[in-house]
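Here you get one chain, nothing else, as structure tokens; it is the form predicted on its own.
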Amino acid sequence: MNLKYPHLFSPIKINSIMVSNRIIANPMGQVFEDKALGRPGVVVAGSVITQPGKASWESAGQPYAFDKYEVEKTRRRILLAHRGGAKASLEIAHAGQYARVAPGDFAMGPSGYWREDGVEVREMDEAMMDEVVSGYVRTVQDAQAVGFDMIFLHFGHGWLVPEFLSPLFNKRTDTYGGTIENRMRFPLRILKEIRKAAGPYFPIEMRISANEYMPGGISFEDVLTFVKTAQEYIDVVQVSCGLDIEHEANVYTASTNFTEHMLNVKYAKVIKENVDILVSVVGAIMNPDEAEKLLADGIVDMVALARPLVADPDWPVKALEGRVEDIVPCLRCLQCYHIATNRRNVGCSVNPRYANEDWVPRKLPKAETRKRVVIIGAGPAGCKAALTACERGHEVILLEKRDHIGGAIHYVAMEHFKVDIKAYLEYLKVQIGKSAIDLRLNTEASPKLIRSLAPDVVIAAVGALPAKPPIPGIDSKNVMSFYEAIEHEERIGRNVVIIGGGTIGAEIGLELSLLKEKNVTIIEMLNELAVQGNMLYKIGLRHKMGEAESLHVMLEAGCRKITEEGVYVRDKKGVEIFLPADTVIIAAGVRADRALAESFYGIVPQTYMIGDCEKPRKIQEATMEGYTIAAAI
């Protein structure tokens, strides 16, 4: 077989087991069956805790996975992981000071304090340490006994073990605190006992955070010292970064679009040069080309994927078959992450099945009756509806008034920090091109045209229009829309005022200041920027904006008047300020084009509105609407 990615799909031996390829499917929650069917080399089949009542980041009542009434469910994880030929691993963790405990109970950590939620964290004494070590040993032995091929020790992201390693958490003055030699004493004790109990031939992988991205966090030099010492007990070290509960650092554990791809490779490379065990790396390895190069260059031995396999669980098998253009790209929007979304609307922007596995099938069945489906508008919602209806076997006509597909993301993809959305736009173009969809560009839909097509179903996905606030002078020569600003950056002057600090306005301002060195002021009437963004997106945005010295933000401010010389603004104290501006960009959001969408009703009974023409949407919501409507036809 002539492989496009020979290094990615070369076998590797981890201690006593042979793995068919170099891809590790990292855990994200307890659902992993789709990832297993996508044929990675290793599937980490969810996580388990070591100490019931004291170790869970989920709930105080989380059961021990190997108890009498849980063990068979745990064993089934192995069967599910093996379905695609992968080796079954299991994440073993202890939440330490962040553990969810019963009311009145205490959590444990390297140092004592009271948490903000009123829970006491007690400094661990020798007896507590003995209990933790025993819990790890028991869990590893139980995992071996039921048939897991290997284990994955979560020693990163600020849970119990890294709490001992990091001076951010470890404030002890005894033999377990201070120097790295002291701080790693307890973690090494855990590893030593695990290896002793598991025996020399059982594969053990350990995750670490190479950089905690917090002031006072562990240095990389100390991380390297720990890994070099720990290597005698483990077979693979997985290099990650950041912290989980500390949200300012979580944006690096789960990186946003403002972070470069492969952000942990620089650390993995140094670790690889200093150890004799296998090294894997996780963190924004987005496509097979990136993964292949890391392996071909000898920087790491394996690559671990998390969110890319949420976007497309079949990423590995598509790469194996050379169908890279069919891989659905992850947008790094973090809508799949409950912390980012505050557990609201958790899902994937490009994969409707994620978090909806109980009702969205892995493969759509063909429709019993073939229908003619006419879709008006080729934005994210319209494209998804067209591809879904086509997959169901319907005749699909997709009308688009412009000379390109993509709708709003055609413009968004032009922005510097939107390379992942650009990849998704290219994916949509390729998929529509490969399909039987009758795409008609430069075609303005009207009720008359739609009637002439004799559809059985009409889906209006006509999008939204840029909002134009009633500001005196808004038609001045120095004023442009955000679409025009993105598409024609050469028309933008040196001094820029942006009216509206939503996600689009904020990112345009960031790019113009940080990359183009323009003087930019963003005027936002609310008390925060990017109000539509999720929490981690907003933190990532703020971090990146901190690098832009010529970017200024005025919150709770309103634009009073625009002239050809600049903008009059009233700040939050009611003071009127004049801001000189060569260019004024209106980024005040969009409004649904409901009138146009509603004009297509009455032609056929089965008529639907989806996407921004119903209400301004996130890509996730547009994708889901396009899928659900079309899947039911």
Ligand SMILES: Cc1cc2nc3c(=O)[nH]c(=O)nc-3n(C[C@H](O)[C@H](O)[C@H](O)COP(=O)(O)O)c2cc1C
The other form holds:
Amino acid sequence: MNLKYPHLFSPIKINSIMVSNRIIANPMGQVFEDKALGRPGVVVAGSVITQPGKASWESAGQPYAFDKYEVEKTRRRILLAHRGGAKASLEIAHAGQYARVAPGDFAMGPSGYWREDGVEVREMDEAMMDEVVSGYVRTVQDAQAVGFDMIFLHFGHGWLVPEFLSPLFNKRTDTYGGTIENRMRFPLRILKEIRKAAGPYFPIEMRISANEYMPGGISFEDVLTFVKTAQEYIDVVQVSCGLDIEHEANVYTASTNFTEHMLNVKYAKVIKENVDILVSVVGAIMNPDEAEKLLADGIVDMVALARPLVADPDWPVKALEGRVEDIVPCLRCLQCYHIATNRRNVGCSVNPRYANEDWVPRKLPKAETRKRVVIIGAGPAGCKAALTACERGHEVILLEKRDHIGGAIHYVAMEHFKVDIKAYLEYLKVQIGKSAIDLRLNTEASPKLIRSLAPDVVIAAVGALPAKPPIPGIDSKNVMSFYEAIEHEERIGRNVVIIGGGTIGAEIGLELSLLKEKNVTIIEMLNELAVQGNMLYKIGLRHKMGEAESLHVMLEAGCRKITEEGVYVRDKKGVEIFLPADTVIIAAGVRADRALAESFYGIVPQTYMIGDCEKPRKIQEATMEGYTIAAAI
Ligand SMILES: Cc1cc2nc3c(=O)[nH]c(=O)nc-3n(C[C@H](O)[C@H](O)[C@H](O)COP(=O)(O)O)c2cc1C
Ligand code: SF4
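Next, give the form predicted together with this ligand, keeping in mind that what was shown is the form predicted on its own.
Below is the whole assembly, all chains and molecules, this chain first.
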């Protein structure tokens, strides 16, 4: 077989086991079944706690995975992980000071304090440490006994063990605090006992945070000292970063679109140069080209993927078969993350099945009756509907009035911080090109045209129009829409005022200031920027904006008038200010083009409206609607 990615698909021996490729499907909660079928080398089949009866993760009452009534379910994870030929690994974790506890109970950590939620964190004494060590040892032995091929020790992201390692959490003055030698004393004891119990041939991977991204967090020098010492007990070190519960640092653990790809490689490289064990790296390794290069250059031995395998669980098998253009790219939008979305509407923007595995099948069956489906508008919703209907065997005509597909994301993809959306747009283009969809660009739909096509089903996905607020002077020569600003950056002057600080206005402002050296002021009526964005997106945006010195934001401010010299603004105290502007960009959101969408009703009974023309929305909802409608016809 002529491999496009020979390094990615070369086997590797981890201690006593042979792994058929270099891809680790990293843990994301307890769901891993689809990822296992996509043929990675290793699947981390969810996580388990170590201390039943103690608040070590969700609660003191959380079942232990190897209890009499749980063990068979746990063993099934191995079978499911093996289905695609991967080795089955198991994450073993202890939340330490962040454990969820019942009223009256306490959590434990290196140092005692009262958490903001009123829970006491007790400083661990020797007896508590002994119990934790025994818990780890017993869990590892139980995992071994039921047949896991290896284990994944979660020693990163601010859970119990890294709490000991990091001076951010560890304030002790005894032999477990202070110097790195003291701070790693307890972690090394756990590792030593695990290795002793597991024997020399059982593969152990340990994940660490190379940078905690918090003031006072562990230094990389200390991380290196720890890994160099710990290597005696483990086989693979996985280089990650950030913290889990501290959201300011969580935006690096699961990075947003404001962070570069492969953000942990710089640390992994140094670690690899300093240790004799295998090194894996996780964090925004988005495509097989990136992964292959890391391996070919000898920077790491394995790559770990989390969200890319949510966006497309078949990422590994498609890379193996050289079908890279078929891989659905992850957008790093974090809609899959309960923390980002505050546990509301968790799902994947590009994979409708994620979090809906109970009703969205891996593969859709063919439709019983082939229908002629006319879809109006080739934005994300229209494209997803077209691809899904086509997959089901329908005849699909996709009408698009512009000379390109993508709708709003055609423009968004041109933004600097939207390389992941650009990859998704490319994916849609290629998939539509490869399919039997009859794509008609430069074709403005009208009810007459639709009637002439004699469809069985009509899907209106005509999108939204940029909102034009009734501000005096909005038609001045120096005013442009956000679409125009993105597409014709050369027309933008040095002093810029952006009216509207939603996600688009904020990102345009950021890019113009940070990368194009413009003086930018964003005027936003609400009391925060990017109100549509999820919580982690907003933190990522704020961090990046902190780097943009020439970017100014006025919240709770209203635009009074635009002239060819600038903008009159009323600030939140009611004071009127004049902001000189060579260019004024209107980014006041979009409004659904309902009238156009409604004009297509009444031609055939099966007529639907999806995407932004129903109501402006996220790609996640557009994808889901496109999928569900097309799956149902
Ligand atoms: C929704 C979500 C759930 C996660 N759940 C876990 C988990 O249960 N255990 C864990 O160790 N890491 C978890 N992670 C972190 C990932 O394993 C991974 O380190 C992180 O997403 C960065 O990799 P990526 O850029 O390939 O997504 C989770 C990440 C996300 C986005
Ligand atoms: S929701 Fe967004 S970040 Fe999460 S896997 Fe899907 S595309 Fe990636």
